[in-house]
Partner chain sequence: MNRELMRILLPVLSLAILLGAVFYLQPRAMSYFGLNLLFNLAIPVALATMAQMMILMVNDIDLSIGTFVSFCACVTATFVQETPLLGYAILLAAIAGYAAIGALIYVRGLPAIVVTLGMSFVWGGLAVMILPSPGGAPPPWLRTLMTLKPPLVPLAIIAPIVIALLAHLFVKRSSMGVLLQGVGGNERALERAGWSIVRLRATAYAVAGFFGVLSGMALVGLTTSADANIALRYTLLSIAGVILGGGEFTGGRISPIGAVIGALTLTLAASFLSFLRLSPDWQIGAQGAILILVLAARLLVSRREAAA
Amino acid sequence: MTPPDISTSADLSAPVVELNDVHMAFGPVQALSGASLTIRAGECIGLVGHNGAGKSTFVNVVNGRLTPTGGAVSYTGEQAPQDQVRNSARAHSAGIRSVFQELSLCPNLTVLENLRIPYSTMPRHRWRSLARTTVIEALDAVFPDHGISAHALVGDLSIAERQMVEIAIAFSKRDHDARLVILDEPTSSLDVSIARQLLAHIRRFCAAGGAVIFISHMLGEVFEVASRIVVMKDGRIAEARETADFTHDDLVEAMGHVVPEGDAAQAAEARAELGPEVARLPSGLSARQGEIVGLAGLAGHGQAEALAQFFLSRSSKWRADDRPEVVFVAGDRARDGVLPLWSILRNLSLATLKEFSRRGIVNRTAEAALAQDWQQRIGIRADKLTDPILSLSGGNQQKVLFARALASAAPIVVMDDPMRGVDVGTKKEVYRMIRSEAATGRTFLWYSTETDEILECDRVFVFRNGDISAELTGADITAENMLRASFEMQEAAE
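Any chance you could show this chain by itself in the form predicted in complex with its partner chain?
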């Protein structure tokens, strides 16, 4: 890791980037309208907002990948000549680094080779050994005990490990020091302990004079790490205050969502009666009709595999049921969910085609009605349902996948960390929806890396090294119990 040399950036309040009344339009879509912000050395900006608020667009303007349709971006610092043509080149030489919402590593290359890609001015001579030491140093600095080999193929790593590699590469040492690191939802696939290591590193980095933009839908993290919080709403900067001036409720309110009251009571009612057992996995995991079963534990301990196996055992590759038994909500959108060439409409209706077809022909009226209905219910922010799915922001794509599964009549819903990148307001909405669906007798198997979500469950299985290490029900479902079950081995070893 490389906090900039203190001597060269002694002035902690020196601006790194200034945005002045920036506008960004994608055709008719006004993704940013009049955003102004100055980012100074040494500060960590927490950027929050609902899905599609324009956060990714904002940071893509900062890192120069998008050229704003109005307004100006200026980079400062002696390493940043202003006369360079391309914004991205200017941003690059100003020491701005990005970790994108979608992973941008090459799975066919090794960890060390992946450093070569953002590090365009890397010396050619003996570049491998340089890359190896740099990557390992960076990983050690950000994630102590990461256990990742520099020679491992990225394709062989788990999604969390890939995210770690990408973050480490963003903080790594190069010829231009990192002065501003942009992290777009970096923790969405990391489990709690790894996320903590990252937060700690961000604090160290900022203390040494670096700046960070931290985008997350997990407000707790934002409060913990940000020195200033910027709230975006519908393409504008709605609020920008010191973290100390915000309370949790302020923030949610500023983002435009009202925290629904009385959830817990409602939930308790709904949880009252459960039906017979409908699923039992070899690992010992079981679920009853109408139950919301959580799969907890550290990321990559076999939860996703258990779910995928269960799904495959209950669905056939040779036959499609008129009434499928299980549906799947993917968390890794690009790999498991999105069909990139299709419209929102077709993406949404895929799992229910058979249910709504007549003699093998798609009922397109029913299809359109279904999609319309779910757009309303789950709040997909899109102009037209016939727009391509890729024109949606990350979180809104996720909502489409959610709708795809919930629209089906399948009695069991399998969810593989489905709330990655979904904003707080929508999450609450989805929780409510899940509970009401459960009340009608649907069963949910829900893997999540977020404690809040696990707390919504009726029964929780904690995974460790591919096995179930604890089964928690009712009042036992607490963050402490889960953590204890996740870490028991490590504690015993110490």
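Okay, that was the form predicted in complex with its partner chain. Show me the form predicted on its own next.
Below: the lone chain, stripped of partners and molecules.
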């Protein structure tokens, strides 16, 4: 596999983007304050910070989607004077590309048709053949053995496959070569093996003269791929140092805390006396009252389908119950979780409306009190709960979905990779909440692509090709055992 040929047109030490004292205000809200940073060819910037720290605003200024209210942004390689084009056009001509946490592919188009949208200079005649070749070459370069057809309808792909397609399109060769690729939580839906393919491609891309901004709450990946780490806090650049100058503890301390730690040790020790079996699926997966059951294995091997089957079997009624049997936390929030036209308050209270309604009339005072309580408990960063849900960062939207589920009275919580894009501080608080809720007898069925989350479970079922390849408990719940079980069924069949 040959790395991208960028070095022929780029000085490996030349700046790609320079921000000089940049400010970004939305009315009275100062989202970015005094940001100054130079991003050079050949480097990977690890951009970290808690949800709401200003990372999204920062990258939207870099990629031209936002025009700063103060300061200046300059690009090397742009092909038009700054005063003659919009910021987005300047960034595009300079080779700035972005992959957002909220994926932007058109679900009603095929993979190759989605490539056609940003490829503005693609020939009109026989463009499908060129688009197919381009997108497959990009997928092959980033994700070998991906198995994705260029003619596949994007809406039929899994969320992991959609993320792979969007990443590949960002790195693809087209009218302007990619000089800086911004990746926002790019591995959040990818299993470990596919994520490692992406990290390897990032290293090749930067070695060839490209630059990457890598945004992730998975700090291990940041340390692995970044040459420099930039820490954002409250709309400011708090730290910017070479990766080697940070330790894990230094980085967490620089990010600061956004939620109270609580008595995490006490919650971790809390264990419920497990009650009777409350869930059993045809696949063999089962759970008892008060148990935290994890679903592990490579992405796309039947975990999400098993959870959906169970959830629908317990909730497919036309009328809401006063006490629902099960509640769902979606990982693909855009498709399965967030109601985009509603406020933060309405999204959060949706699963509990029946509990404080009488004769179809909602007690708005009780609804507001519940939402304010959970805003504080889980650290939702919002000025007003009546603001639109889409005004929040992706991680804060996910917190709303978590609060919606945990605020309900449902005894079983189904979680489909629920902490995509959630910061490390909030994750620890959510782990504590889950353990505390399980100690009172609540049951959790938890699928995650993050090994650290599965290690929090009492029992783990490893899936392979839609079947359970292993059941792990106690000291047997290790990353090594899960990885071995993810592949052993395939090896036995060969």
